[in-house]
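Only one chain is included here, represented as structure tokens and corresponding to the form predicted alone.
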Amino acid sequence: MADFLEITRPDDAHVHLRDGAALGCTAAFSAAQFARALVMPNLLPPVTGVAEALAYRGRILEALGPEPEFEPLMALYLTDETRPAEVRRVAETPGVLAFKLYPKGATTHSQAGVTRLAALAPTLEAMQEHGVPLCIHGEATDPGLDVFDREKIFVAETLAPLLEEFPGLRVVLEHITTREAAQFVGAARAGVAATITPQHLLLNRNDLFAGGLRPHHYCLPLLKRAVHQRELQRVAISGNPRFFLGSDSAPHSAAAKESACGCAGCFCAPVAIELYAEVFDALDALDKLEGFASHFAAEFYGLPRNTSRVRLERKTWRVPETIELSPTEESVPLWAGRELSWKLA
């Protein structure tokens, strides 16, 4: 049994850094982990243009102090109103990389999204003709449907038909919780991909209720059963390069998450890429994890792999309780007050 473990420093390819006091902190966790990430655009308000992108990433970059080893990658938000010529300024701007779509009311400061995609059609045409990768938070919204169901749902009634409408359309189905979801991807088209996260790959619906109602294991997509996380466990370690790591990690303040209303998502960047190497070392996988880690993205993207290298240790430690966030708010972070048997050196 090996002591550590290298690889090539990897990328998250969906995390949400927020903005403002809890800028500092968030972008520094992502920048001890990772040499590049695909920033969300969900702010309040979204960062719908290339303009607001690259005023995103300089304050990123402001956050993080002189010379960081860490390259923010953005996101733009897509709308009812985006058009055409905004496709082809994201395919012109360094930096700026993809669309995110979000079906209005399907998550987090998701009321900006999308409410008919077919309206789309010329910017769709565009992404597709500018090589402009379209990442989904693959849910239907329909207020009758059953919420574990809303994945499953929309890969069938919406990206399917979505991906014969547009048959050069690069697409990331995002944050995938579902068996559904998973074969649909890796029998896809070419061009096609997936994310997964580290809290689906390590939980599935019981841990909501385990001992309670667990307020900071709720994300969107919700947690499914187990025979889905087995799944997602399977294409993860399959060396697939469909498949790869996004975090979506997502801080909120400890009292936004307790609140009566909680606020969905998990803040797992702090322990990441330790959080992967548990599974992947439980899986008896751990000489896939650079790929998925590391490579897979990266060759999705069109971007370089990276070159320099990080070192996890089999080392025994405590997930702390709290982290603080801003300098008046703190965080509980996945796993907080659980331990893990790999640390980032």
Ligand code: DOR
Contents of the next structure:
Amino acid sequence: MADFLEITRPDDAHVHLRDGAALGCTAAFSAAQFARALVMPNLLPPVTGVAEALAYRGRILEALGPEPEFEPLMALYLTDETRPAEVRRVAETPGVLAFKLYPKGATTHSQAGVTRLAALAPTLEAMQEHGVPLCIHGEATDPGLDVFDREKIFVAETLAPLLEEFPGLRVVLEHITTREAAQFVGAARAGVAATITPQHLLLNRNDLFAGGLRPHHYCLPLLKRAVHQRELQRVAISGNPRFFLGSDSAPHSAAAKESACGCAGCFCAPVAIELYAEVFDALDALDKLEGFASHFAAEFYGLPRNTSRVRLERKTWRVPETIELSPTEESVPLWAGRELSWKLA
Ligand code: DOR
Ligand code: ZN
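If the structure you just shared is the form predicted alone, then what does the corresponding form predicted together with this ligand look like?
Below: every chain and molecule of the assembly, starting with the one above.
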């Protein structure tokens, strides 16, 4: 049993760094773990244009201080107002990689999200033409739907027709949670991929209610049944380059989560690579971690592989109960107070 593992420095293809006072904390944790990260644009107001994305990127780099060993890559928030000209600007701007589709009302800060995808055909055509990927929060939003069915309904009713209508559109189905999504992506045409979070690999919906309501396990899309968790584990360790690491680390203050109407998101960035190592190790697939964490996202986005390496050590340690998110806010990280058996050196 090897007691350490060295891999190419990983990338996080999906992270929420927030803004303002929290940036010092969130950016530092991601930079400690990853070489690059695709930063989600669901700020208030959302990051809808290249100019705003570059300004946000500047604030992230400033929060990290001089010579950061971390490259923030930016995604723009797709709205009903996004025009093809913005797509062309993204295609011409290094460091701005993709658009993010939030169906309006699907999740945290999705009020400005898309109400009618069909009306965005010229914008989607421009993405297809310029090879600009569309990252998708894949949940149907009809309030009458069962919340546990939203992803599978989105895949069948929105994603499948979208891929047919735009056969060259590059798509990442983000933070997949169901067998249906995993199998759909596995069987889809070229140019379709998915990210998988550590929370959806480590937990299932029982963990939302284990011994009482667990607000720190509440994220969107929701955790699903164990059969879905097992399918996500299966594709994550399969070596199939369509499935890669996207932590969806989404910090909120402890107060905002431990509330009568708590908000969705798991703050996993402080321990993300260790959590993935835990899963891959438990599945006897540590040899598949490097592809999933360090190679496949770069391949999909057409980025060079990172040249530096990181070392993980087999060592039992305890995740802190809380982390100071800003001078006025504490956050509870995923796996708070629990033991892990891998640690980033
Ligand atoms: O749980 C989530 N939190 N899912 C999302 O899609 C958004 C994220 C957030 O920004 O808090
Ligand atoms: Zn997210």
